[in-house]
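Listed next as structure tokens is one chain, alone, in the form predicted on its own.
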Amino acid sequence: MNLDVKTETLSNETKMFVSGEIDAYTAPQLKEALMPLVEAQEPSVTVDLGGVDYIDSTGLGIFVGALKSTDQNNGTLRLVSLNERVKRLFSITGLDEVIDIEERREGAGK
């Protein structure tokens, strides 16, 4: 399965739309797109995972790294539109306690 990543930059926030499967094979593509966004000064990044059907520990690790980077740069990272299966992985691992996860996307047209 492939991974599709699209980014939309607004005046005060960057939105990333991810679809497909996030695993050891596709994770480098996600990391390459996400890390520069969260390494900016005071980043505000929202990642829409509505199109993601599967995520493994490699993918979870990328979000942990992204969270650390946003914290170091006084920014925010938010995940939105997770399906039940993906959301459950964040819950089982306890990552839903440290990463801002919202049920639905906010005013997104996609």
Contents of the next structure:
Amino acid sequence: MNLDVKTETLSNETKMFVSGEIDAYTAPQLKEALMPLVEAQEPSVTVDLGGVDYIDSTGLGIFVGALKSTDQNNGTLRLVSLNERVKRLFSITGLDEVIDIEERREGAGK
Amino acid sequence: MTVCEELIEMKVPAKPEYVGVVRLTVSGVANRVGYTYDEIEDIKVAIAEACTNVVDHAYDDEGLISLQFHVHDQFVEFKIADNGTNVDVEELKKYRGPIKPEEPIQKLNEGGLGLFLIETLMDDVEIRKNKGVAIVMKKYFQKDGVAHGTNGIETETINKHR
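Could you drop in the structure for the form predicted in complex with its partner chain? We only have the form predicted on its own so far.
Expanding to the full complex; the earlier chain stays at the top.
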């Protein structure tokens, strides 16, 4: 029930690696780390969710907020390495239609 | 109506740090009664969403989330209740997802997904208002012919009621 967030700043983009569970308790920690990145000028942010095995609506809401912010600042937000369970929640809620999402490759979790 | 075979009850403080505790407990109970891996994951999300609703909206100050799991032979009825007075059930029902891709990004809602997820992941959902609010949801065992689509939306239910 913990969340671990690491950020790596490259010359033209910021990568964030998230692992653990994103819920009402841990979501503020994610929000605090993510929002400053997406509020920058023309942000290019990639969030690697490879280590995330649980997300709920609070977490999904944070990514909606982050998407709005990157859109407003003419930037991009990309989510990568989602496992099947996490991807499924983005699909059910329709968020995969509005956020750039890449699932984890090579049959992980199958 | 089927007879309730087992009853599991718990009460936890309505605080975000206990939502994970509930999730772990529900996972254990759901595993015990024989749900599949995917069903357990769906149940965990739905119960946690109901608890998060209580944590976020039910109480001005401190309060409790009370949980009851009634195990029947074809389904489990999960009841998540509070004693708060703050939730407007009609408002809660009105305001819910999914995200509509045709909406401009700036108009997307950051909330309202919780109840939508509950209704999508569980087979039967009822919101009762008494002193507080109770969300009562059923999840049938897959062996009884409840088939689940991959995205959960085209869930097909056979022999859903009795």
